[in-house]
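The form predicted on its own is given below as one chain in structure tokens.
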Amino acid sequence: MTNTWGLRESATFDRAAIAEIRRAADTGVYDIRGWGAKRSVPHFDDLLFLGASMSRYPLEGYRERCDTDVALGTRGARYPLHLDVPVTIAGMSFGALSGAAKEALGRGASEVGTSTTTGDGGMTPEERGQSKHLVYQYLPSRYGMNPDDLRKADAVEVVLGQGAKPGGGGMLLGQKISERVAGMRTLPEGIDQRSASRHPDWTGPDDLTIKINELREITDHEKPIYVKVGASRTYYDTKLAVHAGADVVVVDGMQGGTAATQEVFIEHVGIPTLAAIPQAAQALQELGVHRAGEKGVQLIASGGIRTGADVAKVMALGADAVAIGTAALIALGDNDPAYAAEYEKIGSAAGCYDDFQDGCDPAGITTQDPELAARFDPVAGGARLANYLRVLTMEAQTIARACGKAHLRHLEPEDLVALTIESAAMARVPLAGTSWIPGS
């Protein structure tokens, strides 16, 4: 129909705004739901790389190798992790995943040589059985936590925020409390269960480093131990990072997703990606211990990653891996069209689909409804995640032997330029065409 009148959608209330403050109104509580920010903010599509010409040189892709192989816990471990591609899975929980999804998950990321995380909830033979290197969450809320467990892994990732959520704490509502993840978090079934958001027996980073080395003992210093934070102040946190003692600091943007949370938080706290990145390698740099052979720091970068030129970006700001979460899912079969009219009468669409709180997923795999999760195939899941991984891998490739470089961790912040003038001030690489970097 014509618009005779005239009329104009306010930019700032717009539909979206307006049916929020109408939900708001009607319920009395806030929304929560899954998946990261959906809000457009500078992300990795506003760098391009400089690939080589006449003053750099490529590499054959066909006759020349570029190595993506990547050791993890140089620093104090005595058994790093060693994989063969750089790109890891990040932790999410059993209990926000069906125990198949977990299976499907180790069984990908171990046909390609890369590690999987636990997540929140503790460790399922699922995972450890099929995981050839598996990375225990140690988090605020202890659920499942086994000491048994911590070394029955092969690295301990300490939590101390993630990007969807920096400074709060994750939930899982009761209609995914089954009587296997009540077992496994010692809380009662059919219960709302909310993590802390911060761990109770520390209150700051000295009382970190007499964490760490109490990890250490645990595992016998044979474990590498990670860090994680959730972007925000991360300069800082890197450094006490390092300070306490961490062998890997892991990085989570806000475009991170998560499987519950409050959605004026996952839209509104932390910083993107692309900004967190560079203070992190920055500090890392200060303290001697970016790159730095086996007394080296690595970096692990995690929020919105989705193809193998984010991946070479990531680690061209200074990365020397990065983890997936939501990107995994969808390899798994998340989001499956074939289950669009499904989708539609649980009131949402695929592609859209982020009410993970609900344990209603068509596709069986972030519920723990029996019906539902007996729909996904772990083997043929697996299977999926572990070709996206390899395509992930190869893209990377492809771009860094465009910019004459023979391993992926060659990549440099000189290897790109940025398209807006944001996104080059928080890369803190050059305008393209230009050599300005904003603020430098």
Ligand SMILES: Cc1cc2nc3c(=O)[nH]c(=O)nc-3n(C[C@H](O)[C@H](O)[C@H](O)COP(=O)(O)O)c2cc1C
Given for the second form:
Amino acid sequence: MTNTWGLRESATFDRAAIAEIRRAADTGVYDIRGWGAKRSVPHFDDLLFLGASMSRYPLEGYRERCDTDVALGTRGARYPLHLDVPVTIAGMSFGALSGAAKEALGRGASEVGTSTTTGDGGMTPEERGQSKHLVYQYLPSRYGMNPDDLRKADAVEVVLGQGAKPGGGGMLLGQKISERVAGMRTLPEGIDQRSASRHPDWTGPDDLTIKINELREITDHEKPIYVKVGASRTYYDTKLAVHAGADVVVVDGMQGGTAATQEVFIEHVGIPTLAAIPQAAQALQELGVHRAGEKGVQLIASGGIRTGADVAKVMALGADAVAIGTAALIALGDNDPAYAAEYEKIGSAAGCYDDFQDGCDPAGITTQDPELAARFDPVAGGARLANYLRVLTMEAQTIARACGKAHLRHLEPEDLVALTIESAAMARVPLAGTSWIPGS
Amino acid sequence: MDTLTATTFDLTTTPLRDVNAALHADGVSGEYVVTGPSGTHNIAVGVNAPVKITVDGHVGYYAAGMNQQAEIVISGNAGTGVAENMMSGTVVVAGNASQSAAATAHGGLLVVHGDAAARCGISMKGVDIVVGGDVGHNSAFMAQAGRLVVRGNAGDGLGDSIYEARLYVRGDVGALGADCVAKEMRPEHVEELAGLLKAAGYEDDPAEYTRYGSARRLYHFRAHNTY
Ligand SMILES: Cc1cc2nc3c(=O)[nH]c(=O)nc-3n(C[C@H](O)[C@H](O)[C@H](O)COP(=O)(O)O)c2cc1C
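For comparison with the form predicted on its own, provide the form predicted in complex with the named molecule.
Following is the full complex, with the preceding chain placed first.
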């Protein structure tokens, strides 16, 4: 037997780096994939809660109330969204996802009383029909953008960017451009579609103010207007969004999922969710609109949220609600080990599958192939998602009660400590066991 | 039109909100005149009824935005994004239009009798646009569907990354945008162009025009067509 003890892999040129160089040399094209950043960055796992002790009084688990409701869009909309739980479903396009997957997201969200969101490519009747609260995205591509759908929406989300690719447009490769997807986007079937990275009719925050007013005028000031940004210059973006008139600011960190983006973009542009939330909260505080009741601007954060602990941490850092994309897809059945053999057949593995752009999803979720899509049952998928959303909520409540909070919204940075210097600096909470917040 | 029977809103005394709310009312019909616009933004946006609206003066951004069914005439100049995302109906600008006229519009007809600035018809998705004068740079950028007619000249980058929209230009065109090429005027194009000119009130000879459209070389994502 060969003795391999003397062999040493390079930390710099590790297997993933070597594989990518070989892939690039083979194909001459950069890698496009779905999912979010896979590298390790400071994240919610680097934070811990300080449970109640002498100075804080816990609430009784299960028995004492710990409320979870949230109102979104209170400052500018005649009809704000009232959600029972603060875990919303992020915008994922019909096109990236099958019609049945979109329907399942609506079913799951509605069952627990939260909202779901359209995506690049317009609103489908399936998701409108199954979604009690539906947020309509207003994207640079304006694919399928239609004032009738705008009027059918419960809120409007002006998308400037996404955490996976701040500054990048979208792409949907030809394999997924079925007749229906093409029709909704007014493009030829089967071509690789690029979605614009800039809005076609406004540039900068002053124009955005006018644009938001236009959307309000068209919808007779009924609907909350959100502004979604990929996390980069989050402090300034949040301030500018509030000045432009946003009712809700959505901040998506670099771990946030995508349907199809260049790998180099996903891994190297934007900042971690953990670093973005305190910046956004600070901006809102300075403007006097953070958790300010009816006059407040609400903050929704997303990017890498998996557990109720993550939800609680995001809220403790200052968000009013969270949004989930990747985790929702997993709850529906994405990366299901039951399809292990099929993932292997397409050169992936259950747990690693990220080729959402290819449309060959064995679980039938990120596809437009009718045979694959038929594997996915929207009713069962919706029920799984509802279960998962309930667990997230119960977990977050468990932590909040332990911290003595009668509402998830009462969680605060003072409830948190950090495990590493980096996360302490980014989250602006002390390193565990010290009173040291680096940089303050 | 017969202004005697029209309802008049004076924007110097009536808030824009009241004007748009009136134009959105259920079953709205007839003729409306909006006076004193003085560059106000978002006039007559989101109208969805077969009404006639005349705006007497210059308008700001997004006038007639997302129009459905209405016939809207602007007697002066229009700011950015006039008739943006229009679905149907007609919008006529007597003067010039600023950037992004009829951006992303899905249907209807926009006529600009003067010049239109940069990005006219950007991401257009089925609208027809007739511009009496020139259009600025990057007009019909990523234009997906619909027709753009330019009676004057077009700036650089015309039709950059264009999909299936058809462009007709009478005058000179600066540097064409990526994947945009001159194409043969076949009889159906002559006929189509004549119809568009007529709809806009012009009687030019279609033979003076050149058609531009997509070479369709960027339709598939390959190493050589990324920058
Ligand atoms: C398949 C997929 C499609 C997406 N499509 C859109 C989209 O159309 N518009 C958008 O703003 N964000 C889109 N996103 C990003 C999500 O809205 C959200 O920001 C992100 O998924 C949150 O991070 P998480 O996946 O870690 O929960 C998409 C994400 C995924 C996974």
